[in-house]
Structures are given as C-alpha cells and as structure tokens.
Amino acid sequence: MSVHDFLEQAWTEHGPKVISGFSRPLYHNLQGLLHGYKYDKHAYGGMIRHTEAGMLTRWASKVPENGVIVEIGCYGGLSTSYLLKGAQKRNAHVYAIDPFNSDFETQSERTDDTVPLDNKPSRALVEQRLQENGFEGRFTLIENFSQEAARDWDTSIGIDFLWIDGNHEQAYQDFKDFEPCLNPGARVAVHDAHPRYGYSAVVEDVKKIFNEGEWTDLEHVKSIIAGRRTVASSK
C-alpha cells in the first residue's frame, strides 16, 4: 500500500462497530488495555488516549538495545512515562524536550494556542514524577524549544524513535530538524495527525513527512500516524 493510500484509509475509516471507541487493528486496543492506564492522565495534564499510550510503550520497547528516543513536547511527563516504560526493556534513553514553565515571553510568541501557558508544569516537577515512577538515570529533560534543541543536538547521538507532539504548527519542521540524526530504520510518530481527532496543520505536515523518503510498518493509532524510515529523502 502506498503512503497516499495508507493515509487516505487511516483518515476515513471509523473503526470496528462492535465496541464504540475501538480502533483497527484490535491489538492496538489490547496494548491500550494492558499498558495505557498506568499513569494518571488528569493529574499529569496529558492529552493522549489509552490506546495511544499503550502503543508508545510498545514502540519504545522495540528500539535497539541501548537505543535513543527523542520526545518533542513533554508537558507534564505523561507520554514520557509511557515511553520510558517501554524503553526499560531495551535499556534505552529518553530525551524529552519542552520549555516547561520557562521563558513565557518566547512561548507566547511561538504558541499555537492549543495549550494554556499558565500553570505549565516545571522541569523540576516532571523530573520528580519520572523519578518516582522508577526511571531515574534513564531520561534527560531538555528545557528548551525544539528548534534550539535540534540546533544544539550532539550529532553523534543517533535517534531510533522520534515522537513529535510539540507545536502543532511545526511538526514538519521538527521532523526536518532532527531528520539528519535518525538512525536507519528509526521510527517516527506524530500526534494529533488525524482530521477528526487532531489539527489540520499537523495533518498537512504528516502528508509531507511520510511522502519523503521510503517508509515501512506504517500504523494509525487514533490520532497518531507512525512509520519506520527505510530510505532517506534525496531532497
């Protein structure tokens, strides 16, 4: 199936009718039931569904041994915790990027107006949560904007899984910024990339991302579009 056909199918199918809210394939829902309710969504202020959370854990558990996962958009540490839960199985390290509750002047200039800036979690709070969840030493919190974090990234650190859930107006730019550091076979997953569950700007960016280069293992999980990069774009 071509990327175009995959995306068209992902964005038009309504899922099985047997149980409201379930999605295709059914094993996504099994992952959600098994792994997607571990952390308190409301306490963390997260916006991922249990099926999405379960699949983040599964994907993170599939990176190579001692692999590297980069998260753009950490917020309160909900998705970070699910990534770390899976990463434990591979002794992988998670780098989570977010400005947290710093530099509100720049945040207000760059905001996509989807997340309120008041009462944003602090880096210290998220670090404490992740440590309490048993992940001490397995993560690095980068208090910065994704553009600057990409500029300062150590290019010797190859990325095995790139999770994009930051500014909804720059998903494609986030991908391009970190693309040079993707290892062969790296997985890329983008949140809020469905016309019904997400944002139109992300939908358009996802079309651009997955129509560059060659991809395998394409998956649609609620508002997430994901795939593994096999051949880089020649652009």
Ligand SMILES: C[S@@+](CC[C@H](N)C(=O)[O-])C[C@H]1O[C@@H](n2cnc3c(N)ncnc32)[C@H](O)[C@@H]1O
Second form
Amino acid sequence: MSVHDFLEQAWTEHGPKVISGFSRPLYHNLQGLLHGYKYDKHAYGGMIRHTEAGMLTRWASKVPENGVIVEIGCYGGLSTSYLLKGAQKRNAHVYAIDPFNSDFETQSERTDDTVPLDNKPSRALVEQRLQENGFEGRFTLIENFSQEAARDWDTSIGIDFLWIDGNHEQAYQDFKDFEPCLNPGARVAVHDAHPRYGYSAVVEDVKKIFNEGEWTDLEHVKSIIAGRRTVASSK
Ligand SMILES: C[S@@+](CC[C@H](N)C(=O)[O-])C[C@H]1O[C@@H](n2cnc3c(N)ncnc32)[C@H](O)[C@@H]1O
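Provide the structure of the form predicted in complex with the named molecule, given the form predicted alone shown above.
Below is the whole assembly, all chains and molecules, this chain first.
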C-alpha cells in the first residue's frame, strides 16, 4: 500500500479498519488495556489516550538492546513514563526534550497556543515522577527547545525511536532536525496527526515526513501515525 493510500485510509471516517498491515485496532486496544492505564493521566496532565500509551510502551520495548529513544514534548512525563516502561525491557535510554517551565519569554514567542504556559510542570517535578516510577538512570531530561536540542545533539548517538509531540507547527522540522541521527530501522511516531483528533498542521507534516525516504510497518493508532525507516540516514 502506498503512503498516500495508507494515510487516506487512516483518516477515513468510514468503514472497518481491521486491515492487515495497516491498522489493528483490536491489537492496539489490547495493548492499551494491558499497558495504557499504568500512570495517572489526570495527575500528570497527560495528553495521550490509553491505546496510544500502550503502543508507546510496546514500540519502546522493541528497540534494539541498549537502544536510544528521543521524545520531543515531555510536558508532565506521562508519555515519557510509558516509553520508559517499554525501554526497561531493552536497557534503552530515553532522552526527553521540553522547555518545561523555563524561559517563558521565548516559550510565549514560539508557542503554538495548544498547551497553556501557566502551571507547566517543572523539570524537577518530572524527574521526581520518573524516579518514583522506578526509572532512575534510564532517562535524561533536556530542558530546551527541540531545535536547540537537535543542534547540540551528539551525532554519535544514533536514535532507534523518535517520538514527536512538541510544537504542533513544527513536526516536520523536528523530524528533519533529528533525521540524520536515525539508525536504520528506527521508528518515528507523530502525535496529533489525525484530522479528527489532532491538528491540521501536523496532518500536513506527516504527509511530508512519510512521503520522504523508505518506510515500513506504517501504523495508525488513534491520533498517532508511525512507521519505521528502512534505510540508514546519512549522518
Ligand atoms: C502536547 S504536550 C506533550 C504531552 C506529552 N507528550 C504527554 O503525552 O504527556 C507538548 C509539549 O511540547 C512542548 N514544546 C513546545 N514546543 C517545543 C519545542 N520546540 N521543543 C520541545 N518541546 C516543545 C510544550 O511546552 C509541551 O510541554
């Protein structure tokens, strides 16, 4: 199935979606039931559904041994916790990027107006949560904007799973900034990429992302579009 047909089908309002290799709602629901209720969505101020949470854990558990996961947009650490839960199985490390409650002047200049800047969780609070969840030593919180974090990224660290959920007007830019560091077979998953559950700018950006290069294992989970890069990026 072409990327175009896959996205059209992912976004259709009609018909069953139990199509082999395309969308597997029964499997996604099962993962959601098994793994997607572990952390307190309301306490964390989280923005992912249980099926999405379950699949983040599942995908994170499939990176290679000692793999690397990068999250853009950590907020209160909900999705980070689900990623870390899966990463534990592979002794993988999660780098989570977010300005948290720092530099509100720049945040208000660059905001996409989708997440209120009032009462944003601090880096220290998220660190404490992740430690309480048993993930000490398995994560690095990067208090910065993704553009700057990408500029400062140690390019010797290849990425096995890139989860994009930051500024909803720059999903494509986030992808391009980190693309040179994706390992062969790396998974890329983008949140809010469904016209019904997400944002039109992200919908446009996923079209661009998945129409570039070679992809396999395309998957649609509620508002997430994900796939695996089949060939190495040139570092
Ligand atoms: C939708 S929330 C993330 C929710 C989180 N992934 C979860 O499910 O629990 C988006 C986050 O991205 C942050 N953000 C916005 N622009 C960003 C950027 N350029 N780099 C990194 N994070 C950014 C926002 O401040 C906010 O904390």
